[in-house]
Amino acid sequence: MTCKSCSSNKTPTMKDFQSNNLFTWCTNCGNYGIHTALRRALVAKKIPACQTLNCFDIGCNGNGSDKIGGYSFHGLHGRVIPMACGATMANSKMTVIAFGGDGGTLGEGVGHLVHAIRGNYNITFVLHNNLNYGLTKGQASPTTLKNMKMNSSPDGVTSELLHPANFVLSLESTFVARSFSGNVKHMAKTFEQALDHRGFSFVEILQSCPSYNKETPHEWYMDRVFDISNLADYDSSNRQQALAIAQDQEEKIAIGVLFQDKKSVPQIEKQPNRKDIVTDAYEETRHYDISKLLSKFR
């Protein structure tokens, strides 16, 4: 399968990543900005739609699975990361991007996140962090602020929140970034940097949820986020500095590439049995006649 940009040898355009399907997100949802920023980043990196696999988890993020050109996969709740990791191991030529919410990723799927980082699989993972389970009407998630009142927690959340950036940085991750859904230009640049990284790229998007999260609306983030690229002495190769600057999620919230290991080696390149092999796993499949085996079970 080829897309128009590949068949005509033209540079990919925003139109290549368009869809005729209607958007179903709430008015002013942060997903609109994320969707636009991703398309801009793919075009800027000259990645054709037919070489892109977008993997979506269940949740509000997943409502974008049929709204973008390229190959798409809409998976099970909390299980999108292992699917994306398998895809990049099978076909390293594809640009694999996975999307998940704070609930599915840090609740049901937290184990998958841990081991994908540990393995350093060559995918870009975008965490839509709107501090709640939005698709199921505003239940508290692992990132919901303490004492914040939600539909399923009318007296306020009593558990401590899980801090995504600090959690991921503590796992020896090789790329950790953060952006804000209200700043499309910054998100697009951050996505470009993530796509360039060799290994597991973790991008947390601080996302407004106009329907169910009234504590941290768009304006709340606008007053608090700042871009670390404006800091003259910031060193993105220093994990301890990244941990320190990522800590504040209430007053001064850092966005940008918090940490990157530029010597990162992706999982597929660590395999001794793949040394000097130039083909991908999908190209090595063969047809095997298993009729004899099946006949034993008749």
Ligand SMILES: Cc1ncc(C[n+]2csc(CCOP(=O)(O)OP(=O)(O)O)c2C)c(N)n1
Given for the second form:
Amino acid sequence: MTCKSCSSNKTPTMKDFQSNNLFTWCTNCGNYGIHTALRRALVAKKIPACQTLNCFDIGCNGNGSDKIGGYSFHGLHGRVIPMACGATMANSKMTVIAFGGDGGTLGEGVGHLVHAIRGNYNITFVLHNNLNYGLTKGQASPTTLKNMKMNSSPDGVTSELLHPANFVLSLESTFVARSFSGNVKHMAKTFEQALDHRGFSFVEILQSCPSYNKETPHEWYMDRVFDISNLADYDSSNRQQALAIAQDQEEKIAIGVLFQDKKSVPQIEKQPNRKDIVTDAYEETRHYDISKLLSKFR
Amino acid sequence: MYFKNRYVVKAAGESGQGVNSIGEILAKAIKNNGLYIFGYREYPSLIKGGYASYQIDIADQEIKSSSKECDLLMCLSRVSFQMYLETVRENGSVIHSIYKLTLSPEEQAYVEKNKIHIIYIPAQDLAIELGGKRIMSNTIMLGAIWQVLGLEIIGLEAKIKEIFAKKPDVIDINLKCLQAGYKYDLSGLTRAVLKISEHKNFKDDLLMTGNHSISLGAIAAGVRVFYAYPMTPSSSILSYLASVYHETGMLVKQIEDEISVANMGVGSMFMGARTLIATSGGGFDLMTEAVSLTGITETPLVCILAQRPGPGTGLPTWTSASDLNIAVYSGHGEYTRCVVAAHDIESCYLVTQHAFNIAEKYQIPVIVLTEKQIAESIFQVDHMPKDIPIERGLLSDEELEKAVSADRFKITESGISPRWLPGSCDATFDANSDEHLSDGSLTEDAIPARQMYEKRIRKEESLLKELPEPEIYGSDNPDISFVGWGSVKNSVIDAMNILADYSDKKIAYMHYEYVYPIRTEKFIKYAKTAKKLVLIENNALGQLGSLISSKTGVLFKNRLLKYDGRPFFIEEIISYIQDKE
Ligand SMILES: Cc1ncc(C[n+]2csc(CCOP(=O)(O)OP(=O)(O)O)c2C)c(N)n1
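Next up, can you give the form predicted in complex with the named molecule of this protein, since the form predicted alone came first?
So here's everything in the complex, that chain up top.
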């Protein structure tokens, strides 16, 4: 959409994505780094703030909805994915990014993730994986390690954990990346690649949570993550290789673009009846004449 | 009960036997012959077996409801014979193709008592003798019905030719079968006496369901996105819009569940595309969290809620008007919403269009209620109503240039804040489901939180001023004053028209189309002068009655309520008016 009030085609700056609201995250929360990296990526991709829609789930990440420039939608817990998919279907020109925690995404709304991947809706989805429910003060999430003692499970979690990257790779995903909240530079680069991808870009951020995840703090990740782009023979178009490398989350954790299907076609371009239509649905509001449709009823 | 100039024919059989096709062909052919019809379908929630029927009421003037009894029953299966025999009125007729049908003692007694004529037509044998297939027995039965109706065969032949236009090799044999049925010896059966109107071209009349009309209203109103998850009786909106999406270019998508449907709807509407979503009660339950979300983010949303009986799965393929309460009270928190109830083709078409204007102008959810009886019954109209001008309540280009972020949720007297679409202006904002300040920034402070809360609630008052009062039909000095909503209007008005010929009882009916927020000024006057005020609803609790009582203090002592999955049949209303005092 052309922004009717944009004064010029000036290049976006970090300031455009700034807000005057004070942050409310804990000291050393991984969200600060994610937030900064995102702004850097948007600026690097020269995406104007007025052409950006950031969609937030309910969770600690969502409390950042008014701490960033651009348009924001801060919706329901677990439902950010369908909301963002609906947004991009109506307006494919705007950059739509969605953020969700491991609780909202893999607990409350896990079905939406599956179907958004099937549909390959053109959004970037950032999973803030801090291994717990942060905003409700530290209950177990689907990614909490088994046997971990959380406030909802004082004797330890009794269910198996869900590996987000492996789960997503096991579906017909077209872009799966992983990064670490302690490495802003790597996150920014990963977000840029995700923004470039046409289709559903899944980015898992291994996020430190100083308040409720004492087991795997910042340092724990620092010791284990390695950038996949340093591997000489890694082929990110090979899903099997991606599944194999994503598996290890204990010893050596791969970060970077694990898998990408370069031939990916986003959902909006797969509409058989809209092949010749150049506008987006949001531009098409006017009266339509139904008289041609009436003969069937006679 | 027999009514002058009304004739009722019912085709019945198992689900999957082609009852619906017989009904559709008949309905169109009868209409083309210069008559008015209303088509009512009953069918079970299964694909093959059980019993299904397609009833056509025929009249010499516009009708929108069904009779309980029929003059002619055509049966293709034993189960449907048993099910529907007792709907045949005194001196009525049955034609059937059930091999070696023997009647139970109860059936025999009913037939004798009511002097019902039953004739067997060996339709399958006839079809095969003529060189056709077994399924063509349906065409033979069609011909036989046509004979009883006493209509010219050409009218039906034309329809058959049209239907099989794409399969020319079966036209001849079908026409032969039709003739065989039309000529079959049905001596002794009472023939229909139909009063054919010749004053207008009935061929141009339209036969459609409420769901068709809602779909057409949506297309006309510029709806460009439709999301749904199938659920009877809303599903045919999805299938119809999909069937014409090459013509319309509309984005029509079946989504994985109603939670996603509603949230995708929110996303698309937020970006500015007119988006429709549709479901029935169970699906709407899943959407209610998103409805509440639109309340605080002030995102327009329009949802069709096609009612069927609950709770739970209830009677999936039957009718009801028992979801007014969830439409009005669903979703946590307090916020402004609008609930509208359609009842016929004109109403479905216009209310759908108006719903979008209301949703966009007031930035609220609008729920459009229909019922299976409206959604899937077949209405006859001679034209579609005039479109309502589109109103979006968006800032103009000049206004946009001056807009600042803090305008988006600005505190105003009317409760309505300026609205613009994401991407259209560099004054960006946060549509925040957490309580917020006027640019959407989160706040938990008491004063601004309360101001924002009140602003959203003030929209109800502004909206109420724009919504129409209920309409009153019938006598100015009534013996009985009905109040209702939804499809009951169709039955009451039809009953009133019939009664005019038989009784000097004076009847009035007050109809609520715009149900919430509810206007009550006109009702209060109506109730004050009423000799006998009667609440009529297709539910057990009198949900509209409770809403009216809560606002006005007027209690409904007389209630005509029906909640067995069936609509109000005209006989029921007429007996109520005549017998009960
Ligand atoms: C329907 C619903 N259920 C529960 C909640 C309460 N709730 C808010 S945030 C949250 C969990 C947050 O965990 P996660 O999604 O992992 O995000 P984090 O806070 O860790 O970033 C819950 C359960 C809610 N807002 N809505």
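Everything quoted here is computed from the prediction, not taken from an experiment. For clarity, a rigid core is taken as the largest C-alpha set superposing within 1.5 Å between two forms. Numbering follows the first chain given and starts at 1.
Once the rigid core is overlaid between these two forms, residue 275 does not reach a Cα shift of 2 Å, moving by less than that.
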